[in-house]
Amino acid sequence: MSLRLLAVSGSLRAASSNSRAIEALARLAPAGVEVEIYRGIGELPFFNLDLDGETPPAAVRHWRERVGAHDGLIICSPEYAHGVAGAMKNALDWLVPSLEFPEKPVALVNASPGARFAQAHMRETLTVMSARMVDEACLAIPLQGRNLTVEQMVADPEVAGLLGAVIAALARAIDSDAEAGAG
């Protein structure tokens, strides 16, 4: 079975160290694992119920249809002022009210290990939003402080391990809830 996953990072900085995290986590990538990235949060409107009507804006319509598309999410994510960046945040809320999102499988990824308060939040807000938390998929990785690039972090036998890891627990959780369906 070919898995097909959707990652997000939360930053909207071109040197964002979770954004060079997903895209080596995507190439870290095992065969039958289809890691795509997704772009474009930084292109939602700001979440306002009045546009979610008949004809949602397109970019909030692209972002549901890729979440729908895929079998599980992949969030790596900033913290801001003990929050969730507000980027992140405003692409979740246009989730809530979407049939794509409930019961899908979500990793959250954290850059930073000091950075707790934004993973707590982001954990509640996806438990409410009903998404299926796979808590072996939720891992640290040291990357704070370090600057590396894709390939370092590609290379680096801890960071691959665990973003490999993420992706490997994910897969494991899917393909677990795929069987138990089939039963």
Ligand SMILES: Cc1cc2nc3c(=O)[nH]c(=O)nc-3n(C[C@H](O)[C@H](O)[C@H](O)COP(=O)(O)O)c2cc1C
Contents of the next structure:
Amino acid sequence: MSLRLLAVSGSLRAASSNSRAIEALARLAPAGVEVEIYRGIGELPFFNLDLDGETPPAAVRHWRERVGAHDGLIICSPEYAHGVAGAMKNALDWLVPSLEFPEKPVALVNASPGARFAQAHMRETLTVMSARMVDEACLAIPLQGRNLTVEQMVADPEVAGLLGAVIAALARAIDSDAEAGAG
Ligand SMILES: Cc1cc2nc3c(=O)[nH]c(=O)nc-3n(C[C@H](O)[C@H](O)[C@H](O)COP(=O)(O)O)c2cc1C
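Target state, the form predicted together with this ligand; input state, the form predicted on its own:
Up next: the whole complex, starting with the chain shown before.
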């Protein structure tokens, strides 16, 4: 059975380096690992518990459903003003009251290694949300300022190696959790 990973970029910019990194990561997935890219976080309304009634907004239902349908989540998000990008934080807030998220294995990819605050904030948020943080899959990838295309990332041995290592570490953690659960 193949492993299913959901990858999401926290940047809404068309020429986003975080989104390109996610694209490159998806292309580097080995046989047996399927990476779906979630492109809908810009469609989510601002988090408001009043909207989370019997029938939450369609965009929210879709986001939760895709998270629930995957074995693990990969997040690659920029830092803005020493904080988590608002669109990404909003998407995470919508998962707080959801049934789909707790214990979900999560990898955090940092495409701007100089950005230290947002990664720590996001880790704190994900931890309190009961994510299963996979530390070995949380890697910094030196992309900032290089403006690499997706193809260049895939062809760059260092970048491709790090993106491949994220997938491999997340896959290993999910497999070992499954073995522990079965045993
Ligand atoms: C309004 C704004 C605030 C930013 N604040 C920070 C910051 O606090 N720390 C940092 O490392 N980079 C900061 N940056 C740089 C972005 O994180 C960087 O440009 C990143 O590549 C954007 O991601 P993207 O290419 O995926 O859109 C900021 C950029 C903007 C536009």
